[in-house]
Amino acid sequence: MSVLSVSDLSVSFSDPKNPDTKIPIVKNIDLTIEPGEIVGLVGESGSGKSVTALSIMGLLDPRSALIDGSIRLQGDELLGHGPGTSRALRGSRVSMVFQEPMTALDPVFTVGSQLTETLRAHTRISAKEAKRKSIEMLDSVGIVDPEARFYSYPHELSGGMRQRVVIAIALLCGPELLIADEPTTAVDATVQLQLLDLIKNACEATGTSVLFITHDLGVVSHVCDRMATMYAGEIVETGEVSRVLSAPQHPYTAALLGALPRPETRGQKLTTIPGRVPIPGTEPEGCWFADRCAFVADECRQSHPSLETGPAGTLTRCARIDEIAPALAATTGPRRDIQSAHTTGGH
């Protein structure tokens, strides 16, 4: 049985100047992980990567968000349930690493506090016992001297401690599905290979299986096992890291591929993708990244494609694939060497 189960998920928000209106963000979102599976969910800002990841942790406001389709959790539905149920999956089944830690992390509490409450939420358990398993915790993620920093206050950590600290309190529980929500974005190079490395061994040793966002092709090319790239909402390519990034299927993808930093092109002005995003609800009628692509023909203008199987064995949504998968493959060249902009220092 898969850990986590999308299946059509929509998510459509009142336009603030009609609230009787909803603008659709994400549409007919379907994603499966397995145990003890990695996923990476990639796209630009703004392709609903976030907000998929808020509707499985069950955050966002009822009052402004409408969510239609299927999330499980081992079977479990986590959709239509009540603020008390999903408050109990939160931290304990299911957690979220975020990307910014001083706004995961409550400044007037110490760090041993936020620990200890997360575990007395969850779980029957002594305060003296939870203060053990919190020390321990705080050692296994990397902390020096966890007894001391245990009452210590978020401001009094760097930015990667705190990070170390956030991670820690998402997998005290022993959740079934961690969330990494662009988790390295805030700290250095050195920093973020560092927290790559933490999260996939931690979970690793556990078992727990990992949703994570990033915009990164090269942190997906370090920790991911899959990959599911988004584009306006909806998901345009799907299948096994290494297929992805060696023969992309989507010129979506293959242009995120293009526009990576490489030693070899060190100097040189990097590979943009023309045009921005579509406005959302202002989507054309074929497909929502013709107007961006390099291989855009009459056929992409006229019906929306649908996810289908491409010549490399990924899931795909383009009209044109059979046609033009050579010339993919030609513009992104191999990819054996993709590396984090972050990790090398940048271009």
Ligand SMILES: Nc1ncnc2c1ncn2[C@@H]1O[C@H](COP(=O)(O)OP(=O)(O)OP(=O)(O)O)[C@@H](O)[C@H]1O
The other form holds:
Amino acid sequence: MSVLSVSDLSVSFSDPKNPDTKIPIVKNIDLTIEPGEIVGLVGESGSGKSVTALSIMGLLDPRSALIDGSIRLQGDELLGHGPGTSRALRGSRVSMVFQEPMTALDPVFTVGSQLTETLRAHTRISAKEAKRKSIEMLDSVGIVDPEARFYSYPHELSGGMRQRVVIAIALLCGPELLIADEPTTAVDATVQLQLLDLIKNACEATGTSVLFITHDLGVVSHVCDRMATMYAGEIVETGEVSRVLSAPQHPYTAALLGALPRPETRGQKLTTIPGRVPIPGTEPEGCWFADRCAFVADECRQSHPSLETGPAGTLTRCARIDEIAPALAATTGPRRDIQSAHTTGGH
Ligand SMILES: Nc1ncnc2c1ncn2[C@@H]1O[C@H](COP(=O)(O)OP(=O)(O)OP(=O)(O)O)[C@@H](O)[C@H]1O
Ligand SMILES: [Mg+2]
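Could you present the same protein in the form predicted together with the ligand, rather than the form predicted on its own shown above?
All chains and molecules follow, beginning with the one already shown.
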């Protein structure tokens, strides 16, 4: 059974100017995560990645957010319950790591008390045992001198160390699913790699499944097994990372890949994707990426494409993929830098 099974998930928010109108943000998303799998959710800012994550976590305010569809955790439906049941169903089974560690840590409590409180909220455990387990967890996320750090306050730690503590708290109660939303965006490149390896290795060791949200395809290639590209609130391409990144089947994924720095172009200006994601509620007729697509043709403006198997065997939402696949491959070229990172786990 899938650990996470999201089907036909839609989220809309009340329009602040007109509370009777709902603006769709996430649109009919399907997403599954198998035991032990790390699935990447990628897309530019505003594509709906965090809203998807927050709806899985049950953290959207029901007064403004309208959620439709189904979210199952090991078969248990998470939607359609009152707040109490909703919290109880998730319990310690899903946990989340955010971009900024201080959103998860309380500045007035020691690291140790935040770990032990988490344990004691979810399990019947003595204070002594909670302390032992917490120190063990700090050690396993690479905190040097965990006995001393147990008594530190968050401000006494570096950003990278704080994020390690947040990862420790997130994994403490053995969740079935970890959602990591841009967990390494706030740290420098070296620390980023260490944190990525930490999440990957810790989740592999415990069999925890991960939904990994990022806008960086380099990060996806480093940590994820499968990926889904989101654009304007819907999934436009999904498949195994090795397949998608070696031959993207949607012009948007290809453009994201093209915008990634290459070792040989280091120091040069990065290519960017012209234009921007349509403002929610103003998506054009037909394909929503059409205005920014290098391969756009008249037919793209006619009807909204559905997600279908493309020539490379992955799912894509592009009506012209059969025609444009060779030209698309030529735009990205072989990305040995990316693929080697994924297949060897190296840097
Ligand atoms: N609570 C809310 N009420 C109304 N609109 C919202 C709310 N939260 C998010 N949105 C809107 O939903 C859209 C998607 O936001 P979301 O935060 O999911 O994007 P994202 O893909 O996570 O982007 P980023 O990469 O910047 O984190 C944005 O247009 C945002 O303004
Ligand atoms: Mg976000």
